[in-house]
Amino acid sequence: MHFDFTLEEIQTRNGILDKLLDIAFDAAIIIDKDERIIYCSKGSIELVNSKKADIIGTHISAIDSESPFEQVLKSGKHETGVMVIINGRKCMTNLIPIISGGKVIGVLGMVLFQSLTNLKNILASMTQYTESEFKNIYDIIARVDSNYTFNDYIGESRLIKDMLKECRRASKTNYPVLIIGETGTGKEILANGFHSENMKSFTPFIKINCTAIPDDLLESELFGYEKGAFTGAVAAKKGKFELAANGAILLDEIGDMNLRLQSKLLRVLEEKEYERIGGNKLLPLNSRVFAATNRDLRELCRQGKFREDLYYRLNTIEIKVPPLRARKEDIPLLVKHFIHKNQLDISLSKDALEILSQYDWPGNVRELRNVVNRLSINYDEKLIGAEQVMQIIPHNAELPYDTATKYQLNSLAAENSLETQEKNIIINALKYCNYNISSAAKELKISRATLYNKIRKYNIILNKQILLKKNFV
């Protein structure tokens, strides 16, 4: 297989070839006979996280030293299904020679899968209803797929920039990493990022959730077992540490591991060796260990529920992931990312984003992602306003406002309930302003978003006809 193009055709930019490569593949690059890059698609620029001006004219080895570009140039034969690592991402590529007048004048490299997750999804659908060799291929790919790099952690706030800078420094070492953060903050993305950051070859990344497996089975899942080690052990089985050889392992929710297994894990980390259950052969620990938890391990140590020596062994590098409520300036960027990633045909108004920024997000980024998805499902409008957002998220944002208004002192002094007073103040303000939300918010000296929340909290019925005339949304 080869392409018949002239040198002029492959050097002509913004033509049909460029458009085709931009649309058809996750990323594409054309090199000339000297292995210099003469074209890179939009996807390839994003993949290598660089500027186009810095890529064009450079040698291909600068961004992809593993693919056999030189071999294809010399042989004139295509290479398909080549697995490579580009900027920490595992990709599947095809390399096709470009021939003109019987001579190889270049190579077109095409990334078919910028993320192996896409390939896994295809293989999963192919094996859903039938047994086939694709299941073995899926298992092999799943073992080496780390999904994310640090660039996939979305945020421009100072907290996130500082955290990612710390992560990139730590990734250059081989020490254990303890990642602490609330549920939904993206701890697994960071663990993937550590594995991907300096990866030069395909190595496994094994994940195990310590709360998802019963205590009596977790030990055998981690260390494996020999045939006959216990009833039901009809054959030997490799454990997660063994499967992670030369790669990395993530012990998720390690704060819930029982004390007996904590003691055994500590020995493994200190001695860097272990045995299968029922075995007497020592196996080397040659994988990097990441641990993650949403628990306060220091407090668990004080309570005697977590070993102090294991804690100090794990936290050689400790990364604290901030909750979303501590970096609310990232919410618009995250919303934009979820809309783009999931190809949602919606956008959020300024008032809608303000409502989102007032919510405390106990489920963090995962909850925000789910809210955006629900908005796209529940409403047909392309522009989502504050009213729609208030129907999705619970009310919890209450900003202070000036209670010394003309609606409070005269008519509500005798009321016993502060909430009743507040509700009546808002109703009077709305009536006074003829249900114009902006005017009422100014009178109450609160934001429009806060007023929306108050209306929803107190189930205040609005006159819809008046609202339509006043262009309520």
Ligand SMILES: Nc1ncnc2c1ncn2[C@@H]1O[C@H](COP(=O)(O)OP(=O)(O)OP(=O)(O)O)[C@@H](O)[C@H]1O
Second form
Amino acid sequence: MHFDFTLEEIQTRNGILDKLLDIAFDAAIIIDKDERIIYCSKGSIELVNSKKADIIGTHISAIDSESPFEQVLKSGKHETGVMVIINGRKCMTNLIPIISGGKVIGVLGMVLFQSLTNLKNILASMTQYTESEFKNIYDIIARVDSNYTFNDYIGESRLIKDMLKECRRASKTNYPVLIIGETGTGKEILANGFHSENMKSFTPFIKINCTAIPDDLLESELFGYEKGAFTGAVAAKKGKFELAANGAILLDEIGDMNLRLQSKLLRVLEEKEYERIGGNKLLPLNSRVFAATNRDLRELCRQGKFREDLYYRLNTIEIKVPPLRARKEDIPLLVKHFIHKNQLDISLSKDALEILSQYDWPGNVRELRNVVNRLSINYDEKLIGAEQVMQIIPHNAELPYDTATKYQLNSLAAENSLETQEKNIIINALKYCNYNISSAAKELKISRATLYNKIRKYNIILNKQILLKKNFV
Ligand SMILES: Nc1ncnc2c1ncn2[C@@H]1O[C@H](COP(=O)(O)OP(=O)(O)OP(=O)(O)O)[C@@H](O)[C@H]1O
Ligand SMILES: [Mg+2]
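Next up, the form predicted in complex with the ligand in place of the form predicted on its own?
Below: every chain and molecule of the assembly, starting with the one above.
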């Protein structure tokens, strides 16, 4: 297989080529016979996270040192299904020689699957097999499928910048990492990011959810078993630790692991070896261990539900992921990210964003992602306003400050701007007075009319029933 056109033709046909290559492949690059990049598609610019002007003219090794471009230039033979890591992402590429007048004059490199998850989904949709029937393929893909990097963790707030800095520093070591954070805060993305960051080759990243699997099964899932180890063990099976050999394992929801298995895990972590159930061969533990939880492990230790010694083993590096409500300045960026990522044809008004930032986000970024998706499905308008957002955000969330007290009225964060402080004081007063406008106005020592004006000015969301009753919307 090869292409037959001149380099001039490629350049003059760029307009058409651009579009074709953008649509056809996750990323595409063309090099000339000196291995200089003469063409890069939109996808490839995103993949290497650089500017087109900086990519054109550079040597291919500057952005992709792994794909065998040189080999294809020399041999004139295409290479397909090559697995490479570009900018921390595992990709599958095809390299096709460009031949003119019988001579190889360049190579077209195409990234077929920028995320192997896409490949997994395609394979699943192409067949009628169930996931378990498909298990072998899934296992293979799962072993190389950690396509998140730290760059995929969206957020520019101080809290996130500091956290990512800590992660990047810690990723250079091989110590266990404990990632603590509420549900939906992106713990799994971070664990993936750690793995991608110091990944030198295709090493496996294996995940196991300690809550989803019943206690007795969890042990055999983790350590594997020999044939006949227990009733039903008709054939030997590798455990997750074995699958994760030389790579990484994420013990997700570690707080839910039972005490007996915690003891066994501790022993394995200390001795760095283990056996399959029913086996007598010692296997080395040579994978990096990540643990994640949304539970308060210290409190579980106090209650005797989590072994303190295991906690200290796992938390050599402890990453605390802040909840979304503690970094609301990231909300507009995240909204933009999900709109772009999911190719949604909407944008949010300033008011709509303001309302999103008043909500408490118990489901954190995952919940925000779902809200953005629902906004794009539920409405025909392209510009989403405050009202639409109010209809989508869960009902009990209309006012984020649930336990306003007189004390809180007087002690608001001093670093906020005067306007934000005023707005927060009003929200708390309303909550404190159970949304009774007259009482809140009295509490604030302002007239009802002034209070209404300020509610309008700051776009404060009142309980919807009250809004309707007072004909306020
Ligand atoms: N910082 C972020 N940037 C981009 N997307 C994010 C971020 N945090 C979370 N998400 C989104 O939320 C989803 C859930 O993230 P993830 O599975 O990592 O959360 P988690 O903390 O492991 O949650 P749980 O405790 O429920 O398992 C992701 O698939 C992604 O879509
Ligand atoms: Mg998770």
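If you superpose the two forms and keep the largest set of C-alpha atoms that fall within 1.5 Å, you have the rigid core. Residue numbers count along the first chain shown, from 1. Since the structure is predicted, the reported quantities are computational estimates derived from the model, not experimental observations.
Superposed on the core, the two forms differ at residue 72: its CA moves 2 Å or more between the two forms. After superposing the rigid core, the Cα of residue 190 is displaced by less than 2 Å between the two forms. Once the rigid core is used as the reference frame, the Cα position of residue 250 differs between the two forms by less than 2 Å. Relative to the superposed core, residue 38 has its Cα moved 5.2 Å between the two forms.
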